[in-house]
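A lone chain, given as structure tokens: the form predicted on its own.
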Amino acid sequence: MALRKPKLAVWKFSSCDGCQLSLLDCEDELLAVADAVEIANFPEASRAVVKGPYDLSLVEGSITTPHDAERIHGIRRTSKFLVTIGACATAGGIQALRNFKDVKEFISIVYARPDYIETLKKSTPITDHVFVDFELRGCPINKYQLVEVLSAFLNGRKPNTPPHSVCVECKQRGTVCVMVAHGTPCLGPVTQVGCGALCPAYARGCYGCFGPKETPNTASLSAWWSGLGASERDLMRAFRGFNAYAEPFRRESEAHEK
């Protein structure tokens, strides 16, 4: 009698689909996924519906209305583990610079029908609303961080992804750093590790794609900055970004706010 293969399930929230896509875009190791699990649920790949319970869901998107709040506890509930993807999923995304103004101002100068719109007051992360057995974070998220992931789960071991900042990955490929050799302001050494140092490559600084790493100095970082010639507005827009809901982004763009 053959196993059953473990159900996977991938889910959507508040959220552009980038990180369903870096699913797809694994190709080779998506093979090798799609041979050891099947996929009960995954609109961006298949029609297919299969009823849960799931042994694994990915759920992308932060929550932003009250239909999203009631629909993650039925996805929890039926889910044997939970793992969110994504700066929306682990911080809020992009979308959580709703929650340092009013969002009824927003609604109010965008849409022509305000009264059609149903929303709550903050974009939330997945870890707000019900329990998550792990985050993976990222704008998007490393597929190759997501491939270890799944096979973490479904071998019953513990996820192996580096809680490191930025700066080592700079140093890992010989990339000379930004900040000290050009003046240039880097979030590198508060980021978490993921992105294969792209940006400082380039002779840019880091944004922050994939949020804060353990334990992260950012008061150090922007003293720093301030003697680089960065602004108090220049600090505070600089944590607002992808990940500006994040704890210590968060608490550090409050500081230098206005």
Contents of the next structure:
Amino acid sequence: MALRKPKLAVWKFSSCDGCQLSLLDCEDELLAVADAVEIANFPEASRAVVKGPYDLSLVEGSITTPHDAERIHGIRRTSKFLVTIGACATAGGIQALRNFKDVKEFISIVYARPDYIETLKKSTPITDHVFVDFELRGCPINKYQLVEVLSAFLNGRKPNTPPHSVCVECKQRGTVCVMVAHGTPCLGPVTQVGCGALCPAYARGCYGCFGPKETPNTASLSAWWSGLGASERDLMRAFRGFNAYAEPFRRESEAHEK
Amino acid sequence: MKSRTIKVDYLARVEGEGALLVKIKGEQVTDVKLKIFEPPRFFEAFLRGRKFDEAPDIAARICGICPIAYQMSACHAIEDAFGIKITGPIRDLRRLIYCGEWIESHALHVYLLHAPDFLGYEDAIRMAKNHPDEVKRGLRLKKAGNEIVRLLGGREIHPINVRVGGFYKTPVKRDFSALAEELKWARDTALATVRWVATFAFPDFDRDYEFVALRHPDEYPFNEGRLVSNQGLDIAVREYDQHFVEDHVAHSNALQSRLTERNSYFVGPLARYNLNFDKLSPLAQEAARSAGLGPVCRNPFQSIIVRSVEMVYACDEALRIIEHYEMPDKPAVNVEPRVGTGYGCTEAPRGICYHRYRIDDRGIIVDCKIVPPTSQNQKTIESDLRQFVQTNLLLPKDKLQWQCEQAIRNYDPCISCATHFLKLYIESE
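Structure of the form predicted together with its partner chain, given the form predicted on its own:
Next comes the full complex, this chain leading.
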């Protein structure tokens, strides 16, 4: 008897669709992936839906509505492994900027009829709601890391995604430090790798789209930024980006508020 | 009286979350609702208080499929507020990165999202079993577009190299040599794509649409031009708010746009093509004619041909830009913030994307407005469905439902960005 192909499902919550697009952006690997797994639920790519349970669920997006806060539990129940993909699913995303303000005011700025809108006060990561087996970082995720995660879970091993800072990758690729050499403020020292240390290679400072590295010293970095002329407001905005609600970045941005 | 409902709870092969509800009473379609339940994300609210130079990166996160559109509209709007006009190689590189996004996005839609409808497959992966060569070539074409975005932008999704005033770093000419070879292949493949999709069977369908697109005196539009329509609209981008309004309806988290003087309108490849056919390159015009298209096409189902023609153009244009490229002295012009309001409108793959920013003397955004293409097409999609279902009531329900979905996919709706879009319900009472 032939072995059953593992079932892969892709789920979307509040997001820009970019992280699940990363799977379709694996132009060279997509058909091989489709050979190795049964794509059982992936509405962005297919109208066919195969019933669960699923061997691996990829979850994109953050929880922002009462309905979604319910829906994620159903997905957890039908999934053997649940992996979150991207900054929205792992940290609440850019839409978590509402968490620092009054969402009612936000609704009234954008919508003529606030009474038509149903939304939660906070945008929260998936892990605040259900057990998550693995979190893949990035805004957007790196597609090669995604293939690594798929391959790891399908083969019963741990994904190899390093937790160290962007600085290490700058050294590896031989990029001159933009902060030391040019005085350009950079979040690289406190941000996890995964992007390939892109921004410094393009002569700009890292803006933290992969979120905090393990044990980041954000206070020390802030002091260095101040030395380069960054104001308290600049620091607050810098940490309040695509991973604003990730704990170390949240605390640091609040330290510079006011 | 017999009544029916067509209901699609979760529209597939569109970017984002939406649903469709069609109600039929006897022989009459009584209601069509395109529901957008993509959760609201409030970009226009949290952009307030951010610094102007953060806007392109933040706005990009509205849509992972067309981040360049958001970056370009944001940059042009803010530069408008500061009185900056970009010319020369930086302007050309902006057109080039936009060519990349059109090729990537159009190839995704033509090959992976829309062609399966015409050939009767639920997705491109199932289609690949019988049409492996087409799917593979579609993926390579998409990759060629992504290569442009990656080279200029650093990565395909949410590129990091675009800034107000230009780029952080500009490539040297030889960086383009491998890409240029791949683009020559891509141009040939785009031509083959036009020939391939022209053989599909198209439902006989058209309506008297008002098409709206940018028009520029010298070129097929990406970043600049006046907003024109086939029914007399001819305005500068900064007059947008006087002619277009957004309505908030109960069934949708997306705001619906309409023209104040008339009503619904149509943006995207078909609109651009109909209003700018004369600005296409000779090769793209020739490709369109050989596929049986005149200078005007009103059948939204044939938008797949037009999208393919636009891929020919984008490859052609990209190769032209690369051939003439000389690296600028500086990657960006100097940007001095000043108080003011700026307006920007560029041609996203799905149609015009309008941004307006009011900025204070410290360069902080005081307020902003962003109108994505899909919210502008939403009313037109609903009207299409009303007519389409009305004239196809005799089709079996599952077939009618699939064709309704296909009619929606004609617009390549990008729901994540329209939220502020899609399930299909056809309900007969």
